[in-house]
Structure formats: C-alpha cells, structure tokens
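In structure tokens, one chain follows: the form predicted on its own.
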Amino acid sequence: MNLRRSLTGDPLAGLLFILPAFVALTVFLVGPILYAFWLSFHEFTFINPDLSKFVGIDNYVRMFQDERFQKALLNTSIYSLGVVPTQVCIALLLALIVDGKVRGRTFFRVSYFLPTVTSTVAVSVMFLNLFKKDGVVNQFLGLFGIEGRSWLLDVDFALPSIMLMAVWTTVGQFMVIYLAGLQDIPQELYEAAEVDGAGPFRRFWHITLPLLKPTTFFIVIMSIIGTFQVFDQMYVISKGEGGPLDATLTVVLYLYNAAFKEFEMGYASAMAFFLFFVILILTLVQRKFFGEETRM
C-alpha cells in the first residue's frame, strides 16, 4: 500500500507513465510531420538524398504553375461540393426514417451501415463491374431504350460515377451519427410543441434541425476532410493514373504519384501541407458559419 501511494504521489512516476505514449507520438507523428515540412522547402529524393538542396518556396510556387495540380485541385473541389451536401442530406433523411416507428428498422439500420464496413477496394471493383459497357446499369437503362456507355471511362461521367459510389459507401456512417444526435433530443420538447399545435414540419424545423446543429457541424467537417483526402477509389478505378484524361485525378492521388512514382518528395510534401491548410481554412469557415453553439 505504501509503495502504491508513493508511486501515485510522485510526479516522476506520472511522467514515466506517459513516456511511452509521448515517445510514440513524437517518433511516429510529430517527427514525420516536422520532417515533411522541412522537405517541402527542399528538392529531395530518397534515391539520392545527398543531392538534396534547399529551394525555399519554389515547390509551393510550382504548384500554382502546374496544370495537372490545378486539374487535381479542381476535381477534388467538385468531388467535395457534390458529395458533402448530398451525403449529409441523405444521412439525415435516413436517420429520421429509422428513428421513427417503422417495422424492420433494425434491418434497415444494418443495411444502410453495411457499405461503410465494406472494403473500399471491394466496393470499387463492384462499381467497376456495375458501370462497365455490358454492366447491370447499362442493361437496366437498356430496358427504357437508353443507350449505355462505359461510365468510368467517359471523361464527363467518370467523376460523377465515383461521387455516387462515395455517397453510397459513407452515408450509413453519418446516418448512425445523426441517429445518436436525434436520440439525445428531449422528447418533452416535441410533446410541448405538439400541445401548442406545431405540425411535423414545424417540429422538425424549429426543434430537430437547431438541436442537431453540433452533429451536423461534426458530420460536415468529417465529410470535407474525407472528400479532400479521397485516394483509394480513384487509385483502384483509374489504376493509379487519374484517367481518363485526368478526369479522376485528385490532389492526394497526384501527391502519391509525385512522391512514390516520380520520387519528388519535396514537391509532394509541399502539396500535402497545401492540402492541410485548405482543410484547416474550410474547418474554420464552417465553425464560423455554424456559430458558437458548436463549441464543446
């Protein structure tokens, strides 16, 4: 007992307890981040690190002169603008449905959540088969006399097709978060509003939606971060090239190719930090937009 008391009361013992976590975070998180920031100001390749040299902000300037990077940034922005509002609205709608008194709601919850826990590679391969020239989608459209196409090989439809896949795979996860938010709303508020004669739409607009504001803020931020970091779907579907004609090239895919195919680690690090600041700015804007209520 005395030994235990002396250990818990000793500041040195406390420091020893947090030392493994501190070392792990420093070595595997903080250290690599600082090293990548240092690399972003250098022309560097791991093939011949002795030839690395300091180039200042040249890597950051190069990004805005690089047409492929601009195309990747545009594709990523379009992808985010299309996916985020769509999946937030559908997730809220599904949460409202399965939160109600519908028969088989447990089955629906599992069904909607199932794509979230499915491997992205497996889902991508499945969509490759669904959207190919003789796939199920074109066979279905053929019933209505609509001519099919190779959706994922078409410059105009490749990115929207992947956006559809992203919405389908992530909406279940956000539905569960909305469901938790809905169940935290006190029922007394709905009962009082019903006594005052408020209909379903007014109860949703004046009670549900405002009280879900912190949940919506969290979902929007997580969704923006996820869409700006999209990589695996694009990599599998375009075989790592971002085709056709860079139609599915995103910032992270271009960054990956620069780092591990072109071995330009300095340029890739600069792109990574640019992406970090874009996400940071969008998060701060969202926080301002959603107001003080979102502060924890």
Second form
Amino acid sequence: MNLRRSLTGDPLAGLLFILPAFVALTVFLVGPILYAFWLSFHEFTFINPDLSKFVGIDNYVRMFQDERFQKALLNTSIYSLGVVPTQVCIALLLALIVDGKVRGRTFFRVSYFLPTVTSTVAVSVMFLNLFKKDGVVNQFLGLFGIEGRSWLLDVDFALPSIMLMAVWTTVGQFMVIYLAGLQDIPQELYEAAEVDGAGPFRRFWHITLPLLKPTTFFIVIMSIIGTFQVFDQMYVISKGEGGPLDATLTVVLYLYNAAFKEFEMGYASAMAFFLFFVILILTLVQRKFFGEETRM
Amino acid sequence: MKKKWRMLTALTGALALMVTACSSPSDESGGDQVIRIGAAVSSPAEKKILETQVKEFESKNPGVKVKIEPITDDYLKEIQTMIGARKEPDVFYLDSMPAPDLIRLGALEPLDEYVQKNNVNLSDFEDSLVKAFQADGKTYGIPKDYNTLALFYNKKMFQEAGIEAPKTWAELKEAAQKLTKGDRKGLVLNPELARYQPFLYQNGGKVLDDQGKPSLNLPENADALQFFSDLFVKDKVADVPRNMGFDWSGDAFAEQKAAMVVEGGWLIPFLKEKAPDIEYGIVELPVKEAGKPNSNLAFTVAYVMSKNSKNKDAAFKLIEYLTSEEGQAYVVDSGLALPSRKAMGQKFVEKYPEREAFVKGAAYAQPFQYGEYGPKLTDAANKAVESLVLKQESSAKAALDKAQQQAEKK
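Mind giving me the form predicted in complex with its partner chain, seeing as the form predicted on its own was just shown?
All chains and molecules follow, beginning with the one already shown.
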C-alpha cells in the first residue's frame, strides 16, 4: 500500500532517487555496451578513431576462420565443462558437511571460504610455485616414486592444473550459497520423513536435492558465466600469452590481446559479443532444463 | 564475475575517458607551457634518472614545465586508451615493436621538420635504432637508449672445466656439454624469437624478406633453429628457465644453475644486487663458424611526439634535450642501458670496458621489430621453437612452415 501511494503520489521524488543510479548505469554500463556492439561491426582502433570503417559482419566471420580463436573457444569450453560440475558437487558436499553438527564447523566454514576472498592473482602465483618442477606437488608425488613434471609448462597438464586451482578458489563461495539454501529447508520435512522411516540418503535425495533446485540453478549459471570469462589465472600463469602453445589460451585472454597488443578493438568487441551470446544461450538452456519455477 | 567487469571496463573505459576529455580544460599553470611526458618506469633508479634529466631541462628552458607521468601498468594498453581519449602525453616512450603500427595509424607526429629546425643530426645515432622509428622516409622517434644481447658466462665454472668462452656454435655446444652437470645446465635460454633470431641471421637466414614480408621458413632458418632446439631436446645441454623453476634465466644464472645465459645489459644491475659474488664474463654472441658474420637484436625505445600535442616546439625541445649528449650522459653513468648516440657508445665502453660486447653487437644488430606483422609474427615464431622444445614437433622445418603460415595472415 505504502509503495503504491509513493509511486502515484510523488513520482518526481522517486525518479530523483533513481536518477544517480540511472545516469551512472547508462554512462558506465549500458552506453559502453552499446558502443562496444557498434564497434564489433567496425574495423576500429583507439589509436586513430578516424580510420574506423564499417565492415558489417566481417569481424564475426573472421572468428570462425581464426584457428587461434577456435582453440581459445575449445579451451574455454573444456575448462567450463570440467570446472562447473566438479565445483557444484564439491560445494554441495562441503555445505552438507559444515551444515551438520561437526565440531569446529565455524573453522571449516572459514577455511573453505578463505580462498574465495583471496585475490586470484595471489592464488595464481601460489599455484605457480606449488606446481613448478621442484614445487610441493612434485615433492609429494616423489614420496610415492612418481616423477613429476613442470605441470604448468606441459601442453597436456597446464589447463587441468588451472582448472584444479579454479575449483579450489571458487568452491567456498558456492558452498556459502548452498549453505543458505540448506538452512532455508524447513526442519519439519526431515522430521516427517524420519517418522515415515526414510534413511539419510532418501531424505537427501527426496527432500534436500529437490528443494535446493533454485540454488543449484543459480550456482550453475554463475559458475558457467565465471568459467567462460576466465582471464586472470591464465594471464598470470602464462604471462599473458596463453601458453604453452596456446594450451591455456581462453577467449577473454585472446580478445584482450587482440585489443591491446594488436590494436584491433573492433575484432575484440566482436569476440566479446560472441562470448556474450554463448553465455546467454547456455543460460536459457539451463533455465529450460531446470524448469520454469526456478525464476531468479 | 569480477573478470566480466574488468573486461567491460577495459573495452569501454576508453569511452568514459572520451566523455570526460571533451569537457576538461587542458592543464594550465600560470602561463607556463606544460609538457607531459609518459614513461614506462621499470625501476626507481630509472625514474630518478628521468627526474634529474627533467630538472636540468627545466632550468635551461624557463617557461616550460615538464610533468612526468609514469605508467607502471600494461604500457601499451594505457597509452592506447589515452590516445583514444586524446589525453596522451605530449612526449612518450615507445618500444620498437609497436612503433610501425602507431606510425601507420597516424598517432605520431613526424619529427623531420623539428629535426631540421633544431639542427639535430640523426646520423649521430646508431643507424639501426633510428631506422626502427622511420617509415616512408619520415622519422617519428629519436631513440633514447637500447640494449643488445650478449653471452654471459660463469668464469669459475669455465675455469673448472678448463675451457674458454665459446666463439662459434660448435664451441658453444661443446662448452654447454662440458658444463651440464647434475641439476646445472650449460645454457639456460628462453625458447623465443628474441633469443633464437641471431642464430637465424648468423646462418644467413632472415625473418622478413626484402619486401618486408615474413620469411620464417627459409632453409637457412630451419637449420639454425634445428641447432638451437637440439641443444634443448637432443643434446640436453640447455633448458628453459621456467622448466627449472626459475622466472627467467637471470635467476638461474644468479643461483649458479646456469653456466651461460644470453641476456641484455639489464642482467648486470640484477646480478649486482642478487649475486654480487659471482664472477662472470660478457662476450659477443658466438658466430656459426670463425669468420662468419655475427648478428644480434637491438631492443630499443624512442621518445616520440603525439600528433595531438599542443606545444610541439617545446615538446621537441624536450626530446632533443633527453637524447642530447648531455642528457645521455645520465644513461652512461647509470649503466642501465646503452646510449643511442654513437659517440656516447665510446664513452660507455671507456666507463664500462667489460660491457663492450653490447656496443659491438649494436653495429650488426637488427631492431626487434617486424613491421605491421609484429605481434603475430613474434607469436608464431615463439610457438615454433616452443613446440620443438616441448617435443610437440621434431623438425624445425615443419615448425617454421606452420609459423610462416600463421605469420602471413596479418
């Protein structure tokens, strides 16, 4: 009631309240996005904007002939496909553990969450040291007589090593979201199920999991978006090159290099929009898959 | 998700800058002309040199104030957004590699008119350095200083093995073999074009042909690269710093895990600080066979002037001072890089006789730049050697064929 009155009663005040946010979003978010979209149809460089030239969908066509872009897209997909399910499962498992009556659960919650609040650059540097030839990982493997390698310099292992790192750093964040979801489930349902003789597994399968569906949807979407936009880790670990031999080249890293090393802002914008559409489509598919009731 | 924001800001931040650029008035401080100079400052020592030079300049040119704008972030990215917003400094550093692109795109002011007006003699500078900033008969930058490559070797290790510093490829390989022991490698090198290119030219090869088009897959190049990569793969006497757990070969050399490294003058202050006790020698890069021509790379940075500068005459005065004998004296004294003036090179050698190899190398060096093919060609050529060292490819010929294909794409 109050809300309605204020809307009809004094619209000016309301508009004034949203004005700062509206202006800021238009200037710094919507405007630049539209501008980037416009750029994606041009051969454009900031070095000399006067040379900009309309090229239609050439930038988009070029992407599909560009082997390095395809490699970047493949790497990004592999990365996402590996990281998302692992991340979601582990986050759920951890949430279940710290939700239960474990001793010192605050300690566990903090320690699982800690990597999330650490800067990815710092984490990347740490992993560089862990995974180097004489690093901790190899010393540990050495105990079992397994000869290590320079993981992050190996064409086959560089990407998986970074995936491992990504899971470790982001799992805490999703655990916390799951934890909130778990605590939203009414206790009565479990009690009723227990009375009906359902064991822990059936309670999990028939109560916890279905009721966590909206949470899972949210987490999967966020995880997919995050993984498709991965940049920092690769940038730090491969020193901006995406090596060894493009093994860690991701779409965002590639478009960053196109924009800032080769001065091809138009092509970079086109790649950014392609990535945007990929993510959009994946999100829509997810939504269908999880059903309509999971509106965010 | 944070990454999303970063990318959006990166791609579009320039727009925001443009918006603000339209409304903000240019710097004015009490009638003085203000010249802004953009510098990629790599160390406090370097910053101090620039500050001293600028102070000297200001005292000689009353009415002109110089504002140093150090750029510590990704230099090209910063400069690019500044140019896009027309807020770039009047004078700024420019690396030889992106120079052709910036010249082609018309961001730089040709300096010929000012050079003439102020009687600056370009032939006083090392030719290969000046050439790196010329196009279509015009000069767009005056080289500030440069570095070349040389072979650093650990004297103690060489004495123990009873050998001399290598002068030819065969001696290099032999020395590396003798000095590889346990976890110590005879030679530690980055697998990249910036290290193997001299080998190509020493073997009569070329990276760009006479028309300035990529020519990576010449047979001479393939032979030279095969020799280079075999040191890693077949002979196992060379290694990649990161593979040994080091950030760069300087670390390996400082920790005595490398008997030889190929680096530029920047290694000297590093060693002085990190491993002052190591006795090392610096010699010219080995040639293929005695009597054959040598080759080297010149990594150079020039001062260039923005096309949009409002005080071009004063801006050139600053460039002129910074690259004058007097301005370069500071470079000589610091020893950080080599002065770009031929006459100063002599003074540099007098002051630092042990660094003669760098100055000698300049005479036959190619600038580290590949025209408009720059970033693509470097990337493709780096991958060629990487694929050999990582054993993804066994023939240098095949690796270079592939690189050539990539590089040609422009």
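Positions refer to the first chain, counted from 1. None of the values given here were measured: they were computed from a predicted structure. Rigid core here is just the name for the largest C-alpha set that superposes within 1.5 Å across the two forms.
A movement of the C-alpha atom of Leu16 reaching 2 angstroms or beyond is seen between the two forms when the two forms are aligned on their rigid core.
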